[in-house]
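Read the single chain below, which is given as structure tokens and is the form predicted on its own.
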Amino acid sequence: MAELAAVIASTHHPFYYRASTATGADRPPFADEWVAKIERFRETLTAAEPDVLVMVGSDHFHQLWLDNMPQFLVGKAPFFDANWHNEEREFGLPRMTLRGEEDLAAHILRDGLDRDFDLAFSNELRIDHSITCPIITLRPEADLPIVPVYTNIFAPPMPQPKRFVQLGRALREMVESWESDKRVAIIGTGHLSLELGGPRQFGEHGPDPEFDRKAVEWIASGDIEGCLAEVTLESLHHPGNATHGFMDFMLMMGAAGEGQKADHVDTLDLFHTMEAYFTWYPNGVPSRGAAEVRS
């Protein structure tokens, strides 16, 4: 059976690529620290030596709209075109083509149905920065096949937070039941507190530093029970109008397991959001793995 080599969760700031490649007067003052943190984070995936990446993200109303909004969708195709025109224009993101792992996608779809997850699928999915940003930060070579998994964190009615945790647990079981000798990393990206287009978007910190502090502790310690006790669809409106993306972090906590402490934890407080990076090694830290980082 396949081996789950790593579970990784992170934010997906679309300006990282531009900030990290800028030079001279165009390079922001926080870029060097950000790049150093990302390079340490990248090593946690490299050390896991994966063959395939299951990428959990959320379409930002690029391909999925209110006329057809699945709650959970799996991409099943030999190749995926990536990034959209507005992402190229606004964020400077490059166009990409990523290979798909159709056999694992088919297994997840079939096994998901058998585990009471009626997952939607698409054979013509174009992916956006929720998936390409972690590719850029963690595997800039973009040389590994992927299985994209999209979640609905934008358009009500949304699944309850507990359903995201359940899907994370199921995804791990699906990966570990795949008849293959390949090593698989599950990578998911979401948000801590986040405000988009509202009065708290461009504050000195993220819109709710106290929520961010609690969220990092929940994730780092694997406190799923404590997180579910406080986080609801209604409560996620309060830290910022786009904070429902935190449910993708909860999905990754489900994949890592209750009470599982992250092997790598790092954060960066930017001017309007806190970036956060977590890695778990289900089968122990690889010999070349990074030491635990807590900032």
Second form
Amino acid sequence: MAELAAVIASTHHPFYYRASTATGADRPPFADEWVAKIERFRETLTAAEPDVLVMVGSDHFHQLWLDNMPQFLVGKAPFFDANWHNEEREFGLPRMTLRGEEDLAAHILRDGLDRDFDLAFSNELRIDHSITCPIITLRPEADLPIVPVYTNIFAPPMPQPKRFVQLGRALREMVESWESDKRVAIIGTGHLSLELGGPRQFGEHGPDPEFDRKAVEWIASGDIEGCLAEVTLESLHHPGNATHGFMDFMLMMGAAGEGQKADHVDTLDLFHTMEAYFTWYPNGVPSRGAAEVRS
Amino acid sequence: MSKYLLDKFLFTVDRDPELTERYREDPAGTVEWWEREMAGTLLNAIAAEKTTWLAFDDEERRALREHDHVALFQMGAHPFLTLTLFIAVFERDHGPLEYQKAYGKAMEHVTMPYPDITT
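I have the form predicted on its own already, so could you send the form predicted in complex with its partner chain?
The complete assembly is shown below, putting the previous chain first.
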């Protein structure tokens, strides 16, 4: 059976690529600290020596749209082209091509349906920055095959938060039941408090630092029950109108497991949002890079 | 009112660089053309397979013609779509984050609960 080498959750800030590659007067003052944190975070994946990446992200109305909106969708294709015109325009993101892992995608679809998740699938999926940003931060070589899993955190009505946790648990079990000798990392990206297109957008900090503090604590300590006791579809409007992306963090908490403390926790208080990075090693911290991981 | 059609306009114009420029240069003409020619087009079908019933109301049409993002927000247009398109249209005329912050400030009188964006 496949081995779950790491579970990784992070934000997916599309400005990272431009900030980290900028030079001279164009380089923002926070870039060096941001890059240093990302490089430590990257080592947590490198140390796990993965062969395959299951990547959970939220489509931003790129390929998924209101005329036919899935709640959870698995990409099953040999290749995925990535990033869209409006992401190049706004964030300077590069075009990319990533290989798919169709056998694992097929397994997740079959097993997921049998577990009562009505998963949609796509044989032709152009992926966007919720999945390419963690490639850029965690695996810039972009050399590993992926299984993209898209969630709807954008278009009401959405699934309840507990459903995201349940899918995370199931994804872990499905990865671990895959008949393969491969090492698999599950990587998912979400948001803490975030406002887009509303009056609280682009402030000096995230719109709700108190929510962010609690959210980081829930994730870092694996406190799924505590999180579910406070977070509802209705309550997520209060920390910022785009905060439903936090449900992708909840999905990753499900993959990591109740009460599982993260082996790597880091944050960066960036303008308009709090960046956050978490890594769990279900089978123990790998020896390579252990000192960094525990920092 | 058709929040879906508002979102469909924002979605289709944001993803097409020619349409984005056309909407920047001639918003009223673009909205008129789009509603006449594009509103009924099913996005994954040939032109002949049209929807026949979609139309803006007067206030929606006015808000789009006038680049009025505050009104669009208050009508429940999806704020991500409005934000990304209007950044494309206006950010070039401003310093770093200047437009985005002004955009937020123009809506500071809007309080919770925000309009429902359900289509």
